[in-house]
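Below you'll find only one chain, the form predicted alone, shown as structure tokens.
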Amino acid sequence: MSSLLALLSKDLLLEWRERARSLSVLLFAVVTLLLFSFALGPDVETLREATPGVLVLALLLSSTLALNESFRLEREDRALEGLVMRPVSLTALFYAKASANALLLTFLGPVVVALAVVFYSLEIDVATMTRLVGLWCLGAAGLAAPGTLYAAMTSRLKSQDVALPLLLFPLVVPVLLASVKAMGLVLTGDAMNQLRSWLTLLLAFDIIYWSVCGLLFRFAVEEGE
């Protein structure tokens, strides 16, 4: 746990000095919910439906970006080799990096929802925004785990622009679609009670790839040294 914490604190502060890369992320983000309002017309009902598949796609497309430079920094001057001939662990490597791309991505979320409400003309209350905020959250969070261990395979490559998303995507369609239909649900009213079991199984993925992602981690990063 130490080591987790000293390496997400390295990683924090990195970001902290390096805004340039969060506020990119956040551009990223705003401009694609700027353009599909204006793709989608003036119509306030299908602006109220698409939003929830808008701001899953935002939160997709601006996880790429900040997960294709999660490890760059690792890979100038060899530090990734020095980290792992350390005596640190390299779970405790993976659960740091993944947890400050996930951190990355949640600090996007208020800003992120308060312009869609913006945008998409919403009238919604606090209690309704701070489900879709929280949405948001877990969805971060679905995609930081396989996404940081998509990025540390990838890293090496020349393509890894190309090759991350391709890896990445089709993995994380389970969290992609719970997130859509939950928000969808948030938005347009769960007459069926059928939230509970979209956040269940959004959870479950989430469970499921941070413990799994974990355990690959090591053998990614030691086959790739």
Partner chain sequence: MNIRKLLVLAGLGLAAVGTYFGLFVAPPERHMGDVQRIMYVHVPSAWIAMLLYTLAFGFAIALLWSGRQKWDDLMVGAIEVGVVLNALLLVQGSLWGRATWGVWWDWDVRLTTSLVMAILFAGVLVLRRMAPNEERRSQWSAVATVVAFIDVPLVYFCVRWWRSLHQIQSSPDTVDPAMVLPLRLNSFGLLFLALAWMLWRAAIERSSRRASEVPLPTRVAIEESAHA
Second form
Amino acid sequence: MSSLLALLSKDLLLEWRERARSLSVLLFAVVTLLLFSFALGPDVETLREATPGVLVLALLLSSTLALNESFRLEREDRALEGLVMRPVSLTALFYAKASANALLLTFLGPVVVALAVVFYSLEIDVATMTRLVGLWCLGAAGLAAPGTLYAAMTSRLKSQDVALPLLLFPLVVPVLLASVKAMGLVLTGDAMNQLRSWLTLLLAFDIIYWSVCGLLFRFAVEEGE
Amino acid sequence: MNIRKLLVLAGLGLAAVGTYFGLFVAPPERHMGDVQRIMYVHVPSAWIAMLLYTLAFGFAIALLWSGRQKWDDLMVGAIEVGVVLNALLLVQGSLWGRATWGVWWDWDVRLTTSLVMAILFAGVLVLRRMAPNEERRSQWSAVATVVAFIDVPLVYFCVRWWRSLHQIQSSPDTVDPAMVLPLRLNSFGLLFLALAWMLWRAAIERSSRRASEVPLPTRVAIEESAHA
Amino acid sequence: MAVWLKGPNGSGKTTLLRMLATLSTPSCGTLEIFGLDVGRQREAIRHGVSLVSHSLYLYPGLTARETLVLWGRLGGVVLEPESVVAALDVVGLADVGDRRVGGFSAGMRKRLALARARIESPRLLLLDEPFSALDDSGCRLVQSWVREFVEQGGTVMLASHDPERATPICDWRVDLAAGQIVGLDRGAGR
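The form predicted in complex with the partner chain, contrasted with the form predicted alone above:
So here's everything in the complex, that chain up top.
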């Protein structure tokens, strides 16, 4: 547990020291929002309807950037191998990395949601925005666990930029569907009282991914090369 | 005669009889007519593809558990044959959908799930090609297989909640027995063929692995010169 | 004692060191370190073994001091600030302890990796080409540093292509070729 905290604080410290990197992920998410308005707009009504999907896709696309980056530092000087050589459990390593990634993606949430409100003229109150951000966070958590597992593998490859999305995107279809649905219900009103079930589903996915990927991580990372 | 040849013969025999019954003996379906006969390959493809993925999952667990490479051979066999059947399944489903629903594709739960499933397991094969060495290759494929397999039911339930339009699965009780027979025959035929194919693929994988383990002649030369 | 692993490129020096550091598993046979089996008691072994390899496992974003503290925490040790300063002082990095590793020269990075290797007082120290990237004073530092470690009762195995520097500090010389031990000698220098 203490090594998990040590690793997590290391990851967060490094992320803070390299703010430019984290910021570029945020910028990328914002660019995605813009591009969707060009692809779907300029009709505000269409944009409003598409908001949940656009938000989730912005999250998904920026997540691959963040995930790839998170392992670049570990591979650069083979720092990961140094960590593996310490008497640290690989499971702790996984949960530290996945938490750091989830946190980074979470930080994007408020900014991206706020910008979506501005760009797409959403007429929503603060409570609704908070719920959107909450759903964003659940989605981010659902992406971070399998994303970290796969990024650990693909970061060893030259073609990591292609490999990660190829493997990750089909895998996280359930998370995407559940987040889009739940965000849609939050935005358009929940007449049939379905939000709770989608929320439960999303939570269930998060729990499944975090436990399964945590179990498998020690097979994904080499003890040595 | 080895087991693979036996499986092929039995599979071909069963499939031939089953196809004959399916095309010429079984009655046409009331609403869909002769088009429905595609069911006699479609449903077995789905069943056997699922079965192969399940086998691959079992092999992956066995590999991670024991670290023995023979499970990797079987796993790659199961996944490759599974992906091929899965692709056929998608094509058949699309044809059938065009004939009965009037569209090539529909975001129905089983169609969507089998598409995602095909991409997931094809992804495992891609990852295999990219892996830097043999040990990583088997471990990575096993990890990806386990994750993909666990993901399939999640996708299924999620899409089902999202929407559904596929015809309700029929149980043998409600179907004309003349329809059940070719379905069963074809299923077992395809099962035997797929198993044989899987074993063959595993044998190829094993041979190529053994071949790569044989030390190259140059290495012998270095060793001799060092001793000299 | 100190053992010098000598041999041409590709003779298995690095592989041997990596196996001793529990980073690689032997493809056949068994390997015991401190009487512990490498396959099953890896974690216990890792507390007592330190490797300085070609890759230095450094994060450019961390300072020298943070690097050492993190390494200690991952081994379950909370380092006193004084001991961190002392460790940096030994390798001549005390003045730059709060600067980021990203700005260090190759030699400084090597020194930091050496300081880190001894932070947890290992029993077995594995050095892969310890003299590369170091200037003359750095090499002399490594030499005295190795001897001091050995006199405190530690064991050093170092792989090097530099007979002038390795010979005087090593008690034994092991000649490797194509993965085989082809010679074993008392070190010439001692």
